[in-house]
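In C-alpha cells, one chain follows: the form predicted alone.
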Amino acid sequence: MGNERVVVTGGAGMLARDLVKVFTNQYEVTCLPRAALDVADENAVLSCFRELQPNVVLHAAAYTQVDRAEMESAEAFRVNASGARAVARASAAVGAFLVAYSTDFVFSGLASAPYGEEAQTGPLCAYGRSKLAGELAVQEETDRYAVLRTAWLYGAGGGCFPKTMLRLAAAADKPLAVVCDQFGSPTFSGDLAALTVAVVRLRCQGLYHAVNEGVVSWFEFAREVLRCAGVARGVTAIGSDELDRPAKRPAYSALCTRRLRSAIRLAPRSWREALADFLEEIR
C-alpha cells in the first residue's frame, strides 16, 4: 500500500484537495488540475497514465455548474460522460483501480426514503444526465472500479452551501431566505476522502451510495449552519419555485448507505458532526 502510486483528476477542486490531503499521508499522489489534463481528450489522458503508471485513480475531475448546464449541455457531458469514459478506458488500460464520482442528481426526486443503489434512475436536469452517463461509460469501460454517488458535498477547499450562508448572513440585514421542499443528505468532503481510502484499501467494487447520515432539507441545513458557527441570524423557508432557477432539482434525493457500511465495515457520521468539524476547520 505504501508504494502504491495514486492519480487524482479536477486536482483544483475541493473534492480533490481533500483527497490528496488524505492520501498523501499513506500513497504516492500525483494531483492533476484541468490545467495539466483535460480528462476528456482521451489520448491526453491514456499517454499521462501510460506514464505515471498509476495503481489507482481517482476520478474527481467534474462539470458541477447545475444552472449553467442547462445552456452548456454539451460541455457538461463532454467533461462528465466523454471525460468519465476517457479516464476509465486509460485506467483498464494501465491496470489500475478507479473510484469515480458520481450524484444523487440522477435521481427523479419522487421516493419517500433514501435511495439505495439499487433504485430506479431518472435525472431531472442536464447536470444529472451527463453525471448518470458518465457512471454508465464507467462501467462499460472497466471492471476494475468502484463508482461513489454522493450529495450535497461542502468542503473548505472551495465554494459550497454552509460558506455561501455565512457570507450572506455577515451582509445580510434580514432573514435568508432559504428552501424548504428539496431533502438530502450533506456530506462533507473530508469525510467522503476518508470513505475514499478505505474503499480502496478494500478494493471495494461497483456502485455505492457515500454520503453523511441523516436527511435535511436546505432551509434546516442552513439553519444548523447558522445555529453552530454562533451566527444570530434567522431563516426564512420558501419553496423552490419561488427561485425560478434553469435546472429542476429532485425534491428528495438522501442516499441510503448500506451497501458501503457493509462492505467497508465503517459507518459514515451524521451530518451535523461533519458539519461541526467543517465549521471548525474554516474558523
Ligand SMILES: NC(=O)c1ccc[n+]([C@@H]2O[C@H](COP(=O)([O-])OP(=O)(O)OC[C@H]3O[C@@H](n4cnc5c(N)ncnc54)[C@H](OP(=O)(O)O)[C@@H]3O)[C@@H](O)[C@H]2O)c1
Second form
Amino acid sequence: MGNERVVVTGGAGMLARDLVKVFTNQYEVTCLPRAALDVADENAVLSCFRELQPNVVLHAAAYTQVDRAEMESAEAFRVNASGARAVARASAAVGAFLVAYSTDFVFSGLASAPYGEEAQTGPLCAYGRSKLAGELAVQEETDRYAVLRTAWLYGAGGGCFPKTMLRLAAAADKPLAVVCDQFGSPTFSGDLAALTVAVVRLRCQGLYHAVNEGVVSWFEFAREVLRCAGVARGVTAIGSDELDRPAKRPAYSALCTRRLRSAIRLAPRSWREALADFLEEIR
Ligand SMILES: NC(=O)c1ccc[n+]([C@@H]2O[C@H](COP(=O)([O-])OP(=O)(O)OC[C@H]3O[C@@H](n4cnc5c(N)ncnc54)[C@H](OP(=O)(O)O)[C@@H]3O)[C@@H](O)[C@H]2O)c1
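Coords for the form predicted in complex with the named molecule, given the form predicted alone:
Expanding to the full complex; the earlier chain stays at the top.
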C-alpha cells in the first residue's frame, strides 16, 4: 500500500481535491487536471496510464453542469460515457483498480425509501443518462472496479450548495427561497474521499452507494447550513416547479448505504455532522 501509485483524473475538481488530500498521506499520487489529460481522448488516456503504471485510478473527472447538459448532451456523453469507457479500458490494460463516481440522478425519484444499488434506474435528464452510460461502460471494460454513486456533493474545493446559500444570505435582505419538494442525501466530499480510501484498501468490487447518512430536502439543508454557520437569515419553502430549470431532477433520490457499510465495515457519518465539519473547514 505504501508505495502504490494512484492517479486522479479531473484533478482540479471538487472531489478530486479532497481525494488528493486524503490519498497523498498514504499513496504516491499523480493528480491529472483536464489540461493534463482529457479523459475522452482514448489514446491519450492509454499512453498516460502506460507511462504512469498506476495501481489505482480514481476517476473524478466528469461533466457536471446538470442544466447545461440538456443543451450540450453530446459533450456530457463524450466526457461521462466515452471518458469513463476510455479510463476503464486503460485501467484494465495496465491492471489498475478503478474507482469511478456516479450519481443519484440515475434514478427517476419515484421511490419513498432510500434506493439500493439493485433498484431500477430511470434518469430524468441528460446528465443522469450520460452518467448511467458511464457506469455501464466501466462494467463492460474492466472486472477490477468500484462504481460509487454519490449525491448532493459539497466540498471546500468547488462551488456547492452550502457555499451558495452563505453567499446569497450575506447579499440578501430577505429570506432565501429554496426548494422543499426534492429529497436526497447531502454528502461532504471529504467524507467521500475517506470512504474511497477504505474501498481502495479492501479492493471492494462492484456498485456501491456512498453518501452521508440521512434524508433531507434542499429547504431543510439550507436551514441547517445557515443555523450551523450562525447566519440569521430566513428560508422560504418553494416548489421545484417555481424554478423552471432546464433539467428535470428526481423528487426523491436518497441512497441506501447498507452494501458499502458491510463491505468496508465503516458507517458514513450523518449529513449534519459532516456539514458541521465542512463549515468549520471553510470558516
Ligand atoms: N457535485 C455533485 O453534486 C455530484 C453529485 C453526484 C455525483 N457527482 C459525481 O461526483 C464526481 C465528482 O464531481 P465534482 O462535484 O467533484 O465535479 P467537478 O467539481 O465539476 O469536477 C469535475 C472535474 O472534471 C473535469 N473535467 C471535465 N471534463 C473533463 C475531461 N474531458 N477530461 C478531464 N477532466 C475533465 C472538470 O474540469 P473543468 O472544470 O475544466 O470542466 C472538473 O475539474 C463526478 O463523477 C460527478 O458526476 C457529483
